[in-house]
Amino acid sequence: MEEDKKMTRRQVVTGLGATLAAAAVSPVLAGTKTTNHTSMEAKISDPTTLHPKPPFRSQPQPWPGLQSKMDPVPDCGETSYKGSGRLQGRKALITGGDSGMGRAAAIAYAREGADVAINYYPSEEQDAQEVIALIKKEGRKAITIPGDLRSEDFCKSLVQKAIAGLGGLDIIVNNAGRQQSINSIVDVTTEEFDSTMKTNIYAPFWIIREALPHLPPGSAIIGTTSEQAYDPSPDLYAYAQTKAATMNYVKSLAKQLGPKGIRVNGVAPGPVWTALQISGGAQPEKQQMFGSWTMLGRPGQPAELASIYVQLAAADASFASGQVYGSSGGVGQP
């Protein structure tokens, strides 16, 4: 009976202590919850008015073009992308990292905690240095490796320089592309066809083959394909073929490398405002009205695809492989 009383008193004391502790903590928790809710509140935006709409002025540039000279200048997330540590400690190589989707991916990766090496054509140095400054501002390693992807020897050295500069490699983004709008196949020269194939198909092959022995399980390979892989335009005869090939190598390599723990995925943009368009990638009249045919009445901006490249590289997408993620304003596939 005495023991029962002791137990009852012990239970009362314990219960009282728990109640007092809860009372002391709950106001703090309640305040924290309210504060977090307020600070985390997302701002909603109308996508039809979020970015510039055509018509755009005619602004041809020689290939490969500089986005810093475009009007409007493409938005690659320079001021808008906010990171959250999703790629902390990762090491990425991005081709075409000076502009467009490659630039958007490079900025996002750095803000997510990754060290980044970018490749670009030597004449794009001005745009590339802007990217390097943004990467370094995040306290991450920034490696520049300019050169011509149409050279097998350069592609091999590109990988080795990236590994040496970054101290390893676990993300590859094959983004650089050549796109030239030519109305008739009879006007496509062998030299032009060869340049497109080597830039868009051969280079990823050379890069992946060279890098593969160095990629640990958990690595990610991402290819930039296009809606052109599914719905090719008549004036992009050569380019569209390469994007279909990119989609295919993504699915093939995913099957081959999955057992090794390496994921392979692709991003398929629709009409996105990049230097491709003003450096021969679109006929003048199409360039001026570029993206007007989408459901949003405008082209996409590279910044609007940055989070896709992050998602496909991040560890929490560990079950995504052999996938192609589309972003086309409601008109393209997949």
Second form
Amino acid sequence: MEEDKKMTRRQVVTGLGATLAAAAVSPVLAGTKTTNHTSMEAKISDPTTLHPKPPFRSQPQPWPGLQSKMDPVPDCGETSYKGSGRLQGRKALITGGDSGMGRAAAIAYAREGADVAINYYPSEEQDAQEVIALIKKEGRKAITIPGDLRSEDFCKSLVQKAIAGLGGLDIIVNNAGRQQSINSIVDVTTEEFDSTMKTNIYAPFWIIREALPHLPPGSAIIGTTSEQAYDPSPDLYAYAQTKAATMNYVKSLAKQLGPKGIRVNGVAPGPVWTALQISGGAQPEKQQMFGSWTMLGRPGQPAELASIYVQLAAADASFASGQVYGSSGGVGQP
Ligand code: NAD
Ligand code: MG
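For comparison with the form predicted on its own, kindly provide the form predicted in complex with ligand NAD.
The next block holds the full complex; its first chain is the one shown before.
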């Protein structure tokens, strides 16, 4: 089992394991000359064994958590994502860009040729610096703008700093999110409810409103919603409704901004192995068996969603607006 996992890692990182495995089972592949067709076949990998499966070690962290301290560390495409110039010269602001889906998007965007500004909560500096190093390694601009998204003043300054640092802005990924699992509505404090609404609903509103006058036609706005928008869990009373709101603003803004040439879309992940879940987002029992209920028997890794964030931002997706693209391992609804 452990050896399986190691093999799986190598396959992801180098593709070599997959090539050897294909050669071992297929004398036809092994014996013939390498064609494009053959090398494409060699890259096929089984999604059920591609990434770690539960059970996971119990590992609660105080909010907002550091993914570098998780076991296993979430895979955000650090060693696997390969770009092909799809976002050359673009300028992106990504909230929650230090970890999880935001980090996967930041790495992918840089490898596709974009300059990237990331926002995160100040205590996440360690995770953020890893992302900055990876963006710089691609020769792209990497801007850090830490701060608390629950503040309107901060959200306004975030946009202005991103525009100043990047020399403009044409992609906004409103990805940061607050999720705290609380079994009974009786125990949801007004402060907690307010924090969830501020982070997940107000911050995207403040950011988009501030940025709009600066966004050229061709710009893309992407919101991270969730399967929770359509099939809410009982312990996520506050969070789930913010994800329904995100799905909804994606659709209303797509109508409002379409005539200006600005596309607005959403990504709806299912269970993905991130710091959000181990820093209050899921109950301990759920954390340990996280993702076991999907049809792949495991949670998603942020890297598996990176290409969706790229696709929705890329100029060749020019007819996609008001869409929500899901990725949830065979369960849930986008
Ligand atoms: P994550 O913890 O890695 O990222 C969430 C980020 O939100 C944090 O890194 C933090 O930087 C940011 N954030 C939260 N509150 C903030 C605040 N007040 N100020 C500044 N930044 C703040 O977890 P993730 O799972 O990658 O989350 C990214 C998005 O994906 C969220 O919107 C989340 O709701 C959504 N989502 C996650 C899952 C999942 O299973 N992990 C499923 C569906 C949707
Ligand atoms: Mg984080």
